[in-house]
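Only one chain is given next, in structure tokens, and it is the form predicted alone.
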Amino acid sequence: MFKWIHKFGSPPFVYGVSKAISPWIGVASLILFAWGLYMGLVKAPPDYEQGEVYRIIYVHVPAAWMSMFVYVVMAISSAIFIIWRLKLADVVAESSALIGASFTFLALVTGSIWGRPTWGTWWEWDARLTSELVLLFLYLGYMALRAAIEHPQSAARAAAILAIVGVINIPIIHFSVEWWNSLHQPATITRADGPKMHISMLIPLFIMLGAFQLYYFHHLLVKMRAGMLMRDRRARWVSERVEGGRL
């Protein structure tokens, strides 16, 4: 089992599995973005209250969980760096840092886009949107920060301390519309007593949140290929991919 964890912690080997991978993953990609962008703009039906525009629902709903979900990784990351001095825990983390900023500003941008015609403003401080963005300069922060210190080590520390102490902020964001008074529409899928779309709908939803998932995981990897390679750019499995041709 060690010897398992040792060989996923060692860059040579992720960068070979990495590179292997992520073609597959960006073109599974890209078939269910267009599979889900059509099932949802053209297939499903339009809303008994909000007629077409709830559609924007297939690109927010998936990036705003999406936000979450990438921030979860990255602090989780940031702690197995901190307790376990695994380096590549904080690649994982860095490379995560600017695609979950990505995903944020997204989903506060169609937020704002769906809630002009639907609250009849483009903006509110409504607690679900105000704890998102608290999450998007949570991001910004991480980046700010380890562009700040010089020292790499000190650096990565820095911002793995922010990044955990940081994940507070993820419930909030999930529970905000049950703990608050909120203009934010309550969960529809994740409901004790089952979804609350018809079935026309939800699966388009489902294939764009797998879309953004394998993109997340695409651009994951590519980034941590990028990362190890800067970070070990002296070692010697870098300089024999390097004369053999295969980076």
Partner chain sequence: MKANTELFRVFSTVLRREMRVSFASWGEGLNPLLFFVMVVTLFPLGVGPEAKQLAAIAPGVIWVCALLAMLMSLDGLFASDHRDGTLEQWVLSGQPLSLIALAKVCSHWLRTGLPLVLMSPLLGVLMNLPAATLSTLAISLLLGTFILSLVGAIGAALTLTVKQGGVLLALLVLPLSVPVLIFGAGAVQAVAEQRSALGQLSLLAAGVMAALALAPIGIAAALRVGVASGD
Contents of the next structure:
Amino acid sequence: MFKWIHKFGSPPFVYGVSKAISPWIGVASLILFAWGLYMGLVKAPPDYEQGEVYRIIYVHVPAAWMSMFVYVVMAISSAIFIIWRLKLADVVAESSALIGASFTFLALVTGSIWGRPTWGTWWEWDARLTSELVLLFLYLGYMALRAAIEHPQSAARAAAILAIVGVINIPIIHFSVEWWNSLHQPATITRADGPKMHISMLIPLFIMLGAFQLYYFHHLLVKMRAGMLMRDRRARWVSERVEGGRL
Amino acid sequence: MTPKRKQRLILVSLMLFGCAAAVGLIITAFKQNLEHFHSPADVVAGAVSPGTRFRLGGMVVDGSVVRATDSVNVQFDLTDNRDVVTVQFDDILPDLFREGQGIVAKGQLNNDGDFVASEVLAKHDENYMPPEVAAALEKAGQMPSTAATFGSKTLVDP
Amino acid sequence: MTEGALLQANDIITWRGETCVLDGVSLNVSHGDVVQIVGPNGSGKTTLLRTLAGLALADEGEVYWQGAALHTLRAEFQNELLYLGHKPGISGVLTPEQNLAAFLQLRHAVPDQNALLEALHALGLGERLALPCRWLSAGQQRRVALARLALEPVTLWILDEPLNALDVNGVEWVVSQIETHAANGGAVVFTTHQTMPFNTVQPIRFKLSDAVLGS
Amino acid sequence: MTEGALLQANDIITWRGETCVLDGVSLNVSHGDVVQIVGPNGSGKTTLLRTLAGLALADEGEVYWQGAALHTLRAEFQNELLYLGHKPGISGVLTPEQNLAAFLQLRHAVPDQNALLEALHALGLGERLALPCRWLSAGQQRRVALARLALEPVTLWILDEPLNALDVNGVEWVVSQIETHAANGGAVVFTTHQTMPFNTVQPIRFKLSDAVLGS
Amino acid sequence: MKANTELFRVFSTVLRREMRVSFASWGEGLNPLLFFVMVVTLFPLGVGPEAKQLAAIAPGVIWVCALLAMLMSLDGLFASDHRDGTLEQWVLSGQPLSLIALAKVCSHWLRTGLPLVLMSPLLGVLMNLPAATLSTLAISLLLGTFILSLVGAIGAALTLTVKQGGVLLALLVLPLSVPVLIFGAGAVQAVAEQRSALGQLSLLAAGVMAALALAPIGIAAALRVGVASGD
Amino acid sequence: MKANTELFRVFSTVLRREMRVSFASWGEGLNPLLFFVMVVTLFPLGVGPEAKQLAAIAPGVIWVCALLAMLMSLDGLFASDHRDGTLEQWVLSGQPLSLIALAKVCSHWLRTGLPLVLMSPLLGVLMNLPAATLSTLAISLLLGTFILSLVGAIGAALTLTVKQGGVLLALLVLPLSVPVLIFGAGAVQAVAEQRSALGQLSLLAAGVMAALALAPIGIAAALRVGVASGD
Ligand code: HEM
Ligand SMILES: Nc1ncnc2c1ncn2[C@@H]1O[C@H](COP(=O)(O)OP(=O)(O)OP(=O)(O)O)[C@@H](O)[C@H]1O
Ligand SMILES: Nc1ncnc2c1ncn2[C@@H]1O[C@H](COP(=O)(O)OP(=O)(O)OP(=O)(O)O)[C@@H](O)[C@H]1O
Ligand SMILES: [Mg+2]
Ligand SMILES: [Mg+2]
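The form predicted together with its partner chain is what I need now, so please give it after the form predicted alone.
Following is the full complex, with the preceding chain placed first.
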């Protein structure tokens, strides 16, 4: 078991796999984006109450979900790094921060734009909105902390601690709409009794979600390769690859 | 058990106790009214004195909306199915402001007992569907309640 | 793994920036050993001592305490360790007595007040007991920190340039402490650029070469 | 007033709290003199050196520079003085080069960049030119400060334990600098608890007794 | 039993040492209090002393100022211990570092948070807060400042080796303290608007318990990392 | 002529060194700016984001925050130079200490005051200040923060050897900075009420000139005393 993890967690192996599959994932994500946007912006019907405005959902919701998903990935790999000292896990966490922050920013911006016409305000210090803003700050803090500590090993561990501490924010984001009867609407899709959204509107949403996911994985794989090269720059497998021109 | 182990055990159990206490307190908190707003019934009962800024939550009474012809000024009634408070507002209302819809208004009572709002927020519910589907559901009498939960927690069952 | 070694370092490799400061260092310390790490300025002595104490993480290699990896029995190891580095942990606003008492109380339920005063007197600080440490001279501050050698009965001492700023008497005091400690079966790892007038022990010299060349 | 003395201290008395640290100290330093202040820890060496440099004020007594009281010609005196204390004025965030350049520029309109690099290389810091000083080892930091000895052509050096943390090579470098300086007619006042391998000069030893007794 | 008293001894040793340090440098202790009082009293000067306007912004102003005062004082929480090597000694003491950290935080709160709490009713009066809100103000600050001490200490420990880490500290601690601010000011606001503040206060109390249970572990882990990176 | 260039060299040497230091530890430079932005944006959080109310208190809030940001950054102005011995070296450099002090203050202002000034119009917009007041806000801050840097540096130098002298610093500097706050906020208020702000602004300018002329001497004297007391 441990041997197995070791093989599949070893940088040279991961580097090779990543190099082989990341272009395909990138292409797939592009296709899904085009398809999802077409379905969402053109094919899907307008909403009975909101009319056309609601179409911002096709960016807002995937971005919001990804913002949380990426953070969870970051926190879990940070925990793995702290507990088992697996350096690859740290590379995953490091590579996720920036894109996670971008998703969060996107969710905040699209939410704000959507909130103005529907709620009557760009911003309210409501539980969902505030906790999502906190998430953005956590991402920024993570990156800033990494950058600020000069000793790379210490930087990695300190940032990992921060990522783990901050993970309490994720359930707060998700359940805030139930706990605090907030301005933000309760869950439409992620609910026990099934989605409260018409199927013709729902399908494009899932396509967009797929596109966002694949885009994240593509980005992650590419950044991880750079991270692994940097970290293992003194290792033999890197010099072999450099000499062989197989970066 | 070595003393070190024992120490660790004590520390861990203290930690667990702390977490449990936190969970207990959170549950108590949610039993309390964490709403940021008063209901019309509170206002009529005199819970808030004029001049105090506060939020008022409730449902817009059907047919009560009166718009001024020469300005954006608008007046409507807000209810929790028990009492009614008149609200005045002179700014642009959000798209989702409808009669029968829950809203929250920020402002203060004037001396006549009317609520002068400086901001009105409307909330959208979790349902998304095309207009045709909505019409069909309406016909079948299966339309989910449109009163978004924003004000509904203060609503008294009629 | 050498049988019977108290402290053992295996193939420690530490990089700082693009410099390999410790380039595969292995070291054994047993009961009664007095080990002096020698090497020019910047050769990695401080880095090595901090790694042995478990303060700094090595990039590769592992330190063992009585046969088990350090990080698996941190508390047990630390209970047997006294580490004094370049910054000896003396607060300038506290008096020598307060400073020492805080350290002793962390180890023993009831610190021996008499022994404490005795040690401070032996170190020539008898007239300075009530003075905040920031008013003391450089050598006097160092003496306050060194008083712990006489007060905390642990097995392993790791001392980084303990003689800094000490006068001749101070140096002799440290030497005699080390000799007594080794005679009692304790172990000492230390560095210094000065020559130490040892009488009863012959320190094992462990040489580090200049880090720059290893880069 | 002694004729021809470069630096002269007359009957310096300094109290710290209830302790008389300097109890009427008088001292003469002339061109070519190398004066070593000796005394046990806490005997007032640092206090004396700071008084000579004009950093600390004595309760009584006066320091003269070329016959005139220090405070009457502060700038002229300071233009001829290099003082290196326990804290040598090296900022941890700047590189060795930046640190030194700032000092040189305060003295000379155009500091000699070549000489600067040469001195740093001679002190074994050639590979650390771009490293912020806080990453340097204790001895390397001290070396950066000492590089000024080779770079600022002034008459009087006042050095408080310049050998702290230095290795054998470092000590030799300092010794040779002091010897050259004295041979060129400069004057040096310094303290150290270590023995220094002087070849061409014989330092004048000026003894301070333990301050505690003077209280 | 033995292990129990042993733990208590570690805690009280560190607490006593810290109290001694802060007595010796009394200025440090007064710092945040003075800041708090000053800023709150500066506001009427800058904003204009209209009674009604003041009362409207008072809960927010007082709470923001308290938060800032805590944040400021956190910046140097471990700095001097790090500089003089005490932190290294604590890490190597063989005692639970999280307990030492907790003692350190408690002493920090006793000399910064508690004075704020005691002073706050007076400032509330100065800012024309209705008398009914004063006790809520004090209680919310009591709970809130303690959370801030605990959470802030994680930030302070994480930024240990960052030169002048104040910005970073603020960046790290603020997201976690925004909820405290919202519930704290919200509790006072609620009473001012004649609603019950019990909900907000129990959330703050929950925060205290959770932070007490979890923060010391975070602080200890961060301190280990900070000390390891040396310098 | 010669003496002239010599003085300029001293000034620019110290200024350059200080700029290097602050580049190397970028966090330090950002500290006050971030503090400023943070506090100003925290206010809507605590007070409630209502546009009209915000605009009414905005000049005061922005000015108070700027004053605090400056005060905070002053606390450590000479601390690290004192700790590592650079200050001793400056005192002994044989160059006019007041000039060195002035360079130090200028570099302090460049990396703390100036960013505040540049950021202030944006914050004004955030706080719903009328557009016409923004330039006055910036100009009043430009003059005011420079006075605060100069006057504050005297305080920082006086409290050099006081451990954690922040309290003392604040006590010393505040009385002198309250007038700056009143005129500064007053100028913005005046424009908001469509009166002329010329009176307040010229008073601030007078303050700058006076402080430029006198403060460096005070700072130098205080530094000498601080260094002499050693430790
Ligand atoms: C700045 C404003 C906003 C922010 C920060 C925000 C944030 C979020 C977040 C974090 C989620 C994911 C929650 C989860 O999966 O647990 C979410 C979901 C969602 N948001 Fe928003 N939102 C904002 C505005 C809006 C507006 C104005 C609307 C529409 C009226 C809206 C509609 C939705 C919907 C439909 C979902 C999916 C709910 C589900 O899980 O089924 N959001 N938002
Ligand atoms: N980031 C870095 N990049 C390059 N070299 C570094 C870096 N950080 C530290 N170093 C080098 O690592 C070495 C650390 O050495 P260490 O402090 O262990 O020396 P030492 O043997 O204790 O020296 P001393 O006798 O002066 O105390 C120094 O040579 C230092 O210059
Ligand atoms: N406030 C005070 N009360 C009493 N004694 C004091 C006070 N301040 C300083 N001292 C004493 O004054 C002396 C100062 O000595 P100084 O630092 O000059 O010694 P030194 O000869 O340089 O010693 P070292 O060799 O350790 O560097 C010390 O003995 C110190 O304890
Ligand atoms: Mg060393
Ligand atoms: Mg000395």
